[in-house]
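The form predicted alone is given below as one chain in structure tokens.
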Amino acid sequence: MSVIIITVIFAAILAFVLGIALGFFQKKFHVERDPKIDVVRAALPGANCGGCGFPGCDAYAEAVAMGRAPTNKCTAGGAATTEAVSKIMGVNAAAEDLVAVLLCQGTKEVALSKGEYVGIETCRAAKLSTGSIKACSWGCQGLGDCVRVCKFDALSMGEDGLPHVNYDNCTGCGMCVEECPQKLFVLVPKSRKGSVVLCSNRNVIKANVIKTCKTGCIKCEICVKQCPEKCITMVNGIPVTDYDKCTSCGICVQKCPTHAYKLLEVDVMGEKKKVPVLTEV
């Protein structure tokens, strides 16, 4: 019995000594927390989406306050958050609200499918196991990986088999860009105006493009030849617009035989979106 009492007394003394030691060392080696961390954190939206490249808002706030990260990385908060954080840090950092754009129009009606897919219901699994569910190996797989990772209810799968962006909710966090195995999403400034090709098919053989998708870019280069501003060039089989020169005249949209070209401010992000009319080529 005495052994037990001695053990209890010894343990209590040891715990007391360790407690005092811990308190001493905590005070001795205490590192003051920069108050700016909490101020920056309060200015962030708290989405913890990871769009800034950090695990969450707490980590990003600390990195900004310590000077290890720029003030314009919070895509969820957009330009307003960048302005607020930059003001706290005493720096100038211009930012523009970004949104995601899907570079594919391969709906169920126009894009040929290889057959019925039986497997794990994710785009990444389908890509790894089959190369592509659709005959167009560049097209959207339509299994909604992008929708599942979106934390802002900005993406939803349509009955046409494609994800649709709600531009009122999209924050440009970039999660869909990272998740899409086909790399079909791009981030563009929300205020951008001009033409864009909603196709990622880089097959240079016209017949093969039409065979797989009726709205695919057939590389005819009519857009390049007809553009009055000479702002369109072919890059890796896809027409690319120079937005510093583009005037949104819409000639490329009108002349494109497969209606792959669209105007960002009207057909993509506009309130009234034009329904593509298919043309036999």
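If you superpose the two forms and keep the largest set of C-alpha atoms that fall within 1.5 Å, you have the rigid core. Bear in mind that the values here come from a model prediction, so they are computed numbers and not experimental data. Numbering follows the first chain given and starts at 1. What changes on going to the form predicted together with the partner chain:
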Contents of the next structure:
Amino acid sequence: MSVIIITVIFAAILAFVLGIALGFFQKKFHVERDPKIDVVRAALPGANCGGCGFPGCDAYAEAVAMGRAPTNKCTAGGAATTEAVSKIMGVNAAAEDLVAVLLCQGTKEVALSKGEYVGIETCRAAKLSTGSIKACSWGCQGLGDCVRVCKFDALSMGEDGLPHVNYDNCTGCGMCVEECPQKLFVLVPKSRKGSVVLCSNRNVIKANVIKTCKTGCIKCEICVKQCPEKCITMVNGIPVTDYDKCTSCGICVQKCPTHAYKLLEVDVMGEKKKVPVLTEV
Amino acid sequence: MALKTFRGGAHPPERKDRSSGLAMERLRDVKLVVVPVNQHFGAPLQPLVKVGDSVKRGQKIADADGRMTVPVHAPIAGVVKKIEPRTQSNNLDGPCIIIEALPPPAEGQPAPSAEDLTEFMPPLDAFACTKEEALARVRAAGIVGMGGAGFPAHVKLAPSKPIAVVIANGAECEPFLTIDERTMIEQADDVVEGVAITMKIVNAPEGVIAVEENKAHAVPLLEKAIAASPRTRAGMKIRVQMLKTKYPQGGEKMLITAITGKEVPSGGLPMDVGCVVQNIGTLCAMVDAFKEGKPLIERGLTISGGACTKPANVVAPIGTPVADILAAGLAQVDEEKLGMVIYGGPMMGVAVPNYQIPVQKNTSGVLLMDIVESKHYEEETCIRCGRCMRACSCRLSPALLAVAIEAEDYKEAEKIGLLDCIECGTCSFVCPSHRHLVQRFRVGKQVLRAMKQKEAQNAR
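Switch over from the form predicted alone to the form predicted together with the partner chain, please.
Time for the whole complex; same chain goes first.
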């Protein structure tokens, strides 16, 4: 019994002494830390996705609080987070929810393969060894590097050999944009309306595009000529829509002979495409 | 003669017997060439001709400023038909100049003379001119390393350190390929002359022609040529060194280790140990460039492989689609058996979708492999047997490198020597689990380089 009492007394004295010591050292070795860091950190979603370009939310919060980073970099949190962080920092930042759009429709059926690819099953490795698995040098490799980096379960590999974006889950963090070796993803505002060409083939020779893909942009420029708003221009071999002028009339979508043109709000983000999803990538 | 070699390596089946006895045949009357604009390791070139221009044989058709650039010349006389992107032997689309040969003259018209159709540079005596003149000539002739890498020769020949040995790389360790062997047999004088010119340019006291043991029959011919050469009579020291037959004996670093016993330091160049290594084909191209003023517009290559029913050693203009060489009957292929087409050797070459792709300055062979030879095995997990470590010619640990790269720990991979890997493929060849090791290293190197670039940008 006495052993227990002695132990309890001893432990209590030890705890008391160490507590004093801890309190003393906390004061003695105190590191000045901007209280803003914690406030900003609290406003961030805490997914540590890295979409802002910093290693995790802590690092980004510190960078913002120190004024080294803009307040609108947290794409995972979206407009709400940007607003909150901007309010803490006392700055104005344009907040817009972004989503990723894949600029390729080269499914297994429509895009020709160069040959059988045998090797490491990543897009990066495939591109390095073969130039491109598909006959089109610009097309999607279909091995799912983007699916693997997506932290928000917004990308899945379809049975058609292309990744599909779930626009409910996509936060526009930009990890897939960064990862894709073909640079096929672009970030667009979720609210954007208008037409977009879902092809990245910059081969200027029509015959070469037709040979490789049935839904490739063949540079016929019908869209440019037919657009009533004159809002389409060819940039680097690909038609680009001016969204300030586009009225979503859909004429370019109807006229496009290879159906490369689509309407963002209807064909890309609107309709839930029913594509069987591969369980494993 | 004692056989020298390096540590590590492997012994893939040689299969050289199929074409080693066949004399080089010249492909004549080429109708069309597809000349890739960028055929060297360095900055991209600009085409100097337009569609519709007529060009002479040997005329410069693409060039650019810059130290790491080498011009490209018209391999045949004709008219520029198109300039458009086409698939090159590295599987990437790149700009190509397509030249169609002139049609045969009409009845009664005299055929244009060979001089009218040719535009070579004036001959230059490599032993009388200055070093600068010689280097300018090597560049103007468009000479790159013809063993495979396509490194500009004039850069290699201007080392910033004193050179003790010039090594002529006649190891030709890749299976199937026999073009260097045939060149050494048929043009032994040119090989010796090429070594002498290189020695003159880099001011080296010694020249060594390295030959693997399986090409021993070329050695007496080379020794005869050395004895007869006016250069050796004038006091230049050139000798033949026989090496053990082993892959990758023809790797620059392995060759230097075998011959001099020195090791090229990590991240270093052959000049750091006083060596310059030149491929046999490059040496002959240099001799042509000085003697005849002829730029690099044609090269020898081996066409072989299991599906090739008639293998051949061919000298073809740069840019000839390989299909045309087959159509001309110099070599034949059994389409039924064809499983894979490889440009280059079977160990380091590139598998391409078809044989329409043109011959390039660095195409040492085209292999038409049959279905059995092109069989792929399922990749399995590493069983830690350590065979790759024993075989690695750079004395790296491929298994550990692969683990680091799979874990995306590129810094660790760099620490254990990723950038020293020469991608010879020995580790993948010996791996009992058929792991895609070299492909991993290539991905790793690419990512590492991108990371470093990004860091450098951020630091700025």
